[in-house]
Structures are given as C-alpha cells and as structure tokens.
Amino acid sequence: MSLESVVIQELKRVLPDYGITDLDVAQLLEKPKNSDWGDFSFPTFSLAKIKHKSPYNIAEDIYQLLNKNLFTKVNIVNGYINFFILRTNVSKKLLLKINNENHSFGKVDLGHGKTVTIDMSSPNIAKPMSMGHLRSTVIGNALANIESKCGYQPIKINFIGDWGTQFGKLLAAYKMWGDKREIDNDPIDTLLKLYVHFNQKAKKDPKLNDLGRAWFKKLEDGDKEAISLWKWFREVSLQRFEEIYNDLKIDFDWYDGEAFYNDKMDSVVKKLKSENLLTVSQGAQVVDLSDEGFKNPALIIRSDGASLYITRDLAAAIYRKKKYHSVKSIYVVGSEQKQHFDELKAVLKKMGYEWSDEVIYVPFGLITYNGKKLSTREGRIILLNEVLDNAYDLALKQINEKNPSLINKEEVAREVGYGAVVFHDLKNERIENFDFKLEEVVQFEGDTGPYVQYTNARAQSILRKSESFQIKKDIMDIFDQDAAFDLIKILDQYPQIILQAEKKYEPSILAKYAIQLSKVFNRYYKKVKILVEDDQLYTRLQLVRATSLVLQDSLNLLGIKAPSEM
C-alpha cells in the first residue's frame, strides 16, 4: 500500500457517509510544497457548491468522520484537510517492497501482453540523420519501454522515407553531377550535397523540378537504372542509420519503408471506391470529410494519378493491424502533421474500421539550433552523429577532470555523453519547441542527464564502500528524520509516475521525476552520515539501494545507461 493510498482509501470510506459520491479523490489530493503543512492535503473548495457550505465547515465535517489513528496528525487549514502519515510501518513496507522487487518495482499489467505498434524515427534515405530526427527516435523508444513496463508488448516500427519525388530529384542530381567514387568514399555526405545542390539550382531554374519528377516516374515504372541507383542509396543509408542506432542502443522490430506499400495501395483505393467514398474534385480523387467537421476533403489520388502520403499511411495502418493485431497504434511524428493524422483517422473510420480510435498521434515540437529551424533542403542541418561525438568529447573531458583514474572512462563517457543528449530531449515536454546548446546539456550539475547518472553513481559508491562494514540486517526506524522520509515519499510516487507517463505518452514526466529524486537523495546525502556502524546502518543502506534501483530503472525506461562509476 502506497503512502497516498492510505489517505485515498480513508477519504473514500468517509465521503459517502458525508453524502459525497463519485468523487475522484486521487485527482483532488495534493502534495504540499512545504512538508510542515502535511504529507498530503485534501482541498474542500470543489465540494462547497455541492453541500452549499463554506470549505472550512466541510473540512470540519469530514475531519470528524476520519479515523485519526491512521495518521500521526490531521489538521485543517483554510479549507484544506492536511494529513501527516504514520511514517514507520508504511516506510518499512515500501523499502522492503522496492528492494525485493528490484527493477520490477513500478511494473503494472495494464496491457496483459497485448501488442502496441509504435511508428518512430523514420529518417529519409540518402540523407544523414540530423538532430531533427532525434525527437521521434528517443521519444518513441522511451514510450516503447514505458508501454512494456505497463504490460504491453511494443513493436517498434521504423517507417523509412524511401519513396517520393525527392528521390527523383536525387537521381537527376546524381546523373548530372554525381561521382560514384565520391559516393563510395563518403556516401551520405555526398548524396546530401547533391540533393542540396539540386534544390539550390532549381530555385533559379524551375525546369529542373520537371527533370526530378521525370526520374521519379522512371522509378515508379520500374526502370532498371533508376531502381538500381535507388537500392544503392537505400542500402548505404540504412548502414549509416544502424551505426547511430547502435550508439543510442535503440533497435527496431520492423523496417517497413514507404516503398514496401507500393503494391498495397491499390486495395485501399478499391475499398474506398466500393464504399462509395471516393469523389472527383478538380481531377483528383478525394474523400469528403465535411460531416466529420473538416473544411477540406482528404486528397487520396492526385489529378496526375500519383498517390500521396495518406494513401500510403492508410495501407500501412491496415497492413499493420492485420499483421500485429495491435490494441494501440502510436505514431510519434512532428506537431506540424496534426491535420494529416486527423484525416487519416477520419478516413479509416469512414472505411468502417472501428479500430481507428486506436490510432494515437503523439506529436512533438521542433529542435532549433541557436534559434534557427533545421532544414535539410536548405543545407542547414546539425548532424546527429557529430552531436553525439561532441557530447562524448565533453563528457570525457569532465570525467578526466573529476575522476581521471576511472578504468573504463571511454565507455562511461559514451554512456554519459549520449545519455545527456537523449535526456535533454526527453526532459522537455514533447510538444514544446526547444533550442539545443550542447555545452549546457553535458553538465554534471543542473537538471541534466549526467546529474541523474552521477547521483546513481554516488549511491553505488556508498553501497560498494559498505561492503567492508559489519552490518546488522534489521530494518530500523529512521523515518522520523525528515530527510529520510522525504526520500521515502518520492520513491513512493514512482509507480504513479510511470502510469502518468503512459497515460499521457509523455516521457518528460519520468525525466523530471528522475531529476527530483536525485535532488532529494543528494539533500539526504548532505544531511545524513550514511556509513556509520550503528543499528540504523542497514536501513540507511536499504534506502540508498532503493534510490539507486529507481534511478536506474527511470534511466533505463528513458533509454539511457546508468554507469555505476563516473
């Protein structure tokens, strides 16, 4: 039983006796900023309209019904009922629970093993992965880990961008200016330069775009040269992507690029026609969505007969549902694609697929660099591999300053540097835009990934040093100390934090929790002498171990390593 549940259950017991039913007590319960005001507070203001009484009088009435023996103290202040938890028994139980369950603590079986597909990362071939690809990749990976913690079976899908008119432009650029030896020597950088050069030239000579479209038509028609070049570009791109994914320790269950669905779109169009959903508008074939509140129809087939992203995404959604029988289909895609996914769900619904409600769009904001939006077409990109390399260098520099004798410092520097980049992304609410400055990200102090990792390493160091001590293994009462009980209270929140992150598809809830737990632990570390041979040593060590377990698990769910030494 959690600390919070003690209060919730008691309020649920007495509120019906007071004539209050169907009240979400857990939603109303608050945690005071100052622990002197109580461990939990229940505001009665929302009940004033129901009972036609002042909040103070309502609080008095409920107070009289409470079993005060369950708490150290209960008092009323300005319409709030403040609860002070009986610390010892609940704290001991929680400490034993965490240390017995280890990394299973916080696990809940919401999903009962059912499948969840997660569409994430999705870089375009023949282009390097930039910081712009980071968000979908790490948010999707964190959500997959959180869904797994909650009892689902996640299927991570990398929907590679390997089709479209941009590849016609690239083929045209290669035929005009390409050099096979240069591509063999440095494929991605060379292909990027060709693509950027084509777009710059096309600004002055728009006829080049016609040439690009012509080459894409060749690709669609199965021209041997076009297909051969396309396969080559795709292969060298995937090899480079894999190197970065390996650095980030992220893998995928399925790489089904856009081209995979070329032969699956006809069946979608046929079904739309058989359901009398397709109409002709200005030569194009569209689905009218006005009855769903949309101003414009969903464009399925262009006037020139070409398919669009939505045609391919319809085919992908239907194929994946049949293949995986998922109960949720999560798409981690930038916020600018909201209309696209609204249309996708609406069309699926019109096609009679009741599972359209299971399509969940998880949008995220932009990363800017020094205040500027990244753009591959304009050649203004920040290469992800270069950011990771620089993060490693910065982490190694700080490790050399703080702990130069660390045996495996290069490996630790990678875990810290890469983890810093990932954590910085995930600590920001996903819908928010943020500006990336590497020097601020790879810091051992502040609200950073290295700070959380360092806190765990500190806890691990304490545990290693304790191995030389004579320890009496009994849980003692140390929870009258505010610093210890503050740590218990935040550890107690962990299962609810996971549930909140899963419900809102919001890894930042977990990242911010890890920062807060680190701060509370470091306050405890400063106030309390932990390695003292007395009867309470074992309990203090169990508290340190519980903290380390939760920090490690939090980082693991975010896709970040937790080195034991830094």
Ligand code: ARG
Second form
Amino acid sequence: MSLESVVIQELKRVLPDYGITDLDVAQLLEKPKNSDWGDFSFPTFSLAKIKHKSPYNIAEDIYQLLNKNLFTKVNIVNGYINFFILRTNVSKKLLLKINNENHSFGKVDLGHGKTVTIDMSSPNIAKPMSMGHLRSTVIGNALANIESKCGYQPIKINFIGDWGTQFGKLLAAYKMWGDKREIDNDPIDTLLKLYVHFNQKAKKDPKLNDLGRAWFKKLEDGDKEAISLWKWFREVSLQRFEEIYNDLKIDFDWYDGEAFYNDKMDSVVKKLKSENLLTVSQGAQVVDLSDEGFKNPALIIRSDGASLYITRDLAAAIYRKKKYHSVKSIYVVGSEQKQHFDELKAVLKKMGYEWSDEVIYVPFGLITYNGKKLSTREGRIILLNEVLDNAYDLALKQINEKNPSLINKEEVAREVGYGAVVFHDLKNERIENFDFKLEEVVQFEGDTGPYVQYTNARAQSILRKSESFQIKKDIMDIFDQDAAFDLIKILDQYPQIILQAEKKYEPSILAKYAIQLSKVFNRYYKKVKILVEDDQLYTRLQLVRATSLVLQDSLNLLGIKAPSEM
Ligand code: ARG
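Alongside the form predicted alone that was just displayed, please also present the structure of the form predicted in complex with the named molecule.
Following is the full complex, with the preceding chain placed first.
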C-alpha cells in the first residue's frame, strides 16, 4: 500500500458512479509543489469535455461521492480536488514495508524474465574512447540495471567498431611511418596520431587515399599481414577500453565487433534480393524507402562491392534476435545517428521482421568539455582516462579536507570521483547537449553525485552511532511532523520513479529523484534531532534506514557506488 494508492483507489471507486471509466487516474494525479495545497491533487480539466460541465462543478460532484474519512482534509480549489492524507497508518505501514523489502523495494515484474538486449558503449578501435562512448556506456549500464529491476533480463552488448575503410588508412599509415615499440608503449594515442597524420597528408596528396583503399581491400580479402596488424591494433585497443570499464565497474555480456558480421551479411543480402527489395542505383544496391516517407534509399552495398555500417547492423540485429530471443533491442547511440537507426528499422520492417517494432533507438546529446567540441579526425580529443584521473584527484582533495582520517581514502576517492562523472552524465535528460566542467561536477554540494553519496554516508553514520543507544523497537507516530511526512512521501514515490525511468528509457528521472530525496532528507536532518533516546528514536532510525536504502538503490541502479563513509 502506498500513500498515493489511497487516493487512486478511492477515485477509482467513485469515478464509475459518475460515469467515468477508462481514465488513467495514476497518470493524472499530481503532487502539488507546495504541500500546503495538499499531498495529492486531482485535476478535473480533462473531464470537462466528457461531462460538458465546468471543472469546478465536476470537482464538486466528485467531492460529494468521496469517503472523506480516508483523509484528514479534502478541498476544492478551481478545478482541482486536493487531498490531505491521513498520515499515521499509511506512513507507518510504508516505513515497515520499505525496511522489510530492503533492496527489493521498487521492484516490479514487468518483464517476467524476458530478455532485452542493450547495444551500448561500442567504441572504435585504434581511437580513444570518447565522451560520447562514455555516455553510451553509462546510460546503457543504467538502463540495463533499471530493466533488471523491472523484471527483464538485460544482455549488455558492446558492438566494437572494428571494421571499415578507415582501417585501410591506418594500415597504410603504419606501413609508412609506424613504430612497433611506440604502439606497444602507448597504443591508442600512437594509432590516433598515425591516423590523423594520414588524413592531413591525404588532403594534399589524394593518392594516399588510394593506398588506404588498397589496404582495406587486402584486409577484406584476408591478406595475412593486413589481418595480423588489424588483430594487433584491435587487441591493444580493447585492453585500453577494458581499463576504463574496470574503473567504472561496468561489464558486458557479449562483445560482437562489426567484423564478426563479415560472414553474416551475405545471407542478409540474399534475403533482401529474394524479397525483391534491392534495386540498383548508380551502381550501388539500395533499398527504396520512399513509401516509408524517407527522402533517400538505404545504401546496402556500395558500387565497389563493399558493405556498409547499416549492412553490418542489419546482420547483427537478425543474429542477436535469433541468439537471445529478446523482446526488446535497445540501442544507446548518439542522436547524430538517428537517420541510421530510422533506416535500420525501416529495412527490417520491409524484410518482414515483425520485431522491427521492438528495435528501440535511445539517442543522447553531445557533451562538450569546458565549452569545447570534440573530434577525433582533427586529433582534438579529451582523453577519458584523464578526465577520470582528474576526477579522482579532485575527490581525494575534498576527502582530505573533510575527513582526513578516513581509512580507505583512495578507494572512496575513486568511487566518488568516477561516480561524480557518471552522475553528471546521467542527471541531464539524455537528449540534451551539455557542457562538462569537472570542478563543478566533483562537488559535495549542489546537484551532484557526491552530494547524493554524501547524504547516504551521513545517514549511514547516524545508523552507526545509534548502535550504542538503548532502543525499543516500536514504530510510533512521528508523521504529524511535516519534515518526517515529507520524507516518507518522497520515499513512497520510488517505485513510480523506476517505472517512469523504464518507460522513457531515461535514467535522469532516477538521478533527479535521488537529488530530491537527498534534499528532503537533509532538511529532515536539520530540523529534527535524530539521536535522542526517547520512544520515537526507533521510528526515526527506521526512516533514516529507509532513506539510505533508497539512496543506495538509486545510486546502484545508476551504476554508482555508495560508500558508507566519505
Ligand atoms: N561504433 C559506433 C560509433 O562509434 C557506434 C555503434 C553503435 N551501435 C550500433 N549497433 N550501430 O559511432
């Protein structure tokens, strides 16, 4: 039983008597900004059309039908019915429920164990992992956790960019200017420099591009030298990526580079042909999508016979569906690839795959770093390792100032520093572009990850201190105090927050909630003396414990550690 459900159930009981069925009451119910206006309010505006009455009159009619004994007060303001909950009973029950359910609080079984694949991270070998890939990694990871909380079985797939004409250029560049030792020392940086150098030279000397194409052809034909160099570049790149994944404590269920699909594209092309979907346009093979409202056709095979990014993605989508029987396949990829995913879905649909509707593109916006845009082609790239290292340093500095005697400082600094970067990435609505200033992100105050972590550590510290107290384990009525009731009210929202985050594939809903919960808790902490030996002590501690549980759970779902001291 949640606080909200008291109102929802009562409205659902009376609305049919008033001739209103099929109304998503839970969806309509609002939480007034100012709690003086009520704990919940029900707007009647959308009923005005159905009833041909003014919202105020509708509110009055419904008001007459309500069982007012369920509430301390119900009133009407304009077209709203405002409900003030009978605080005690429901709050006590909820507090018990949260503490009993522990980390299961907020779990729902939407998925019944069905599989969901999540295509995420997917950096390109021989290039540094970019802030964009970081976004994909952390958003994908959070979504995987949220899906799992909702009863699905997530499969995290890293679709490594390890194929394409750029590797021809890289091989050509290596053959001309490369140095094995330098690559072994600092692989990604060296490979990137080679690639950038090649592109600069090719601007003046376009013949170089032919050389690049020739090397890519060798690669495609399985030339021994080309393949062994490519394997080496791939290996050293993956090792570097692993370091970042280790830092962030993110793992994958499967790596399937683009190259993995080299021998799986023929059957896709065959099927396209047999369905009469391929047409020739300027020597290339394309799928016409004009009847789906696309301006351009989808290019499947280039005029020189080479496959494309979409060809590999088609093969991957079909292969994964067979392998995992997923009910949804989510792709967490930057918004600049919208066209690509629109085409991918449309082609799958034309091929007769009904499950093309379950292909879910989850785009996100661009990160700039201190106002600067990032681009690998020009060699202007912020290295992710550096960002994470700096975040660690900043976190350690603050811990040294605030809590110099902390035992496992380095570990906590890592959890706080990395957590700060991840949290900042997740708290913004994913489609927004945003700038990233490390000094603002790694702060213990403000709407930051460390603030949420710090609030949880504060709650944990109270619980530790309470161990020396004599405590009588009775749940008492403390909910006549607004500060306590505000806290239980926001805890009550947690399951709904998870559902919303799942429905919209939007971890920011959860991150914003965690900030809000932290604020409400800190207000409570300021107002109320918690560690006082009186008969309400146990109840206050249970409230602190419930808050800490939900803060930890939110952070964990977002992929962030919750140190108990910092
Ligand atoms: N490697 C690509 C890039 O860095 C992203 C791949 C996204 N996933 C996919 N299935 N296309 O742009």
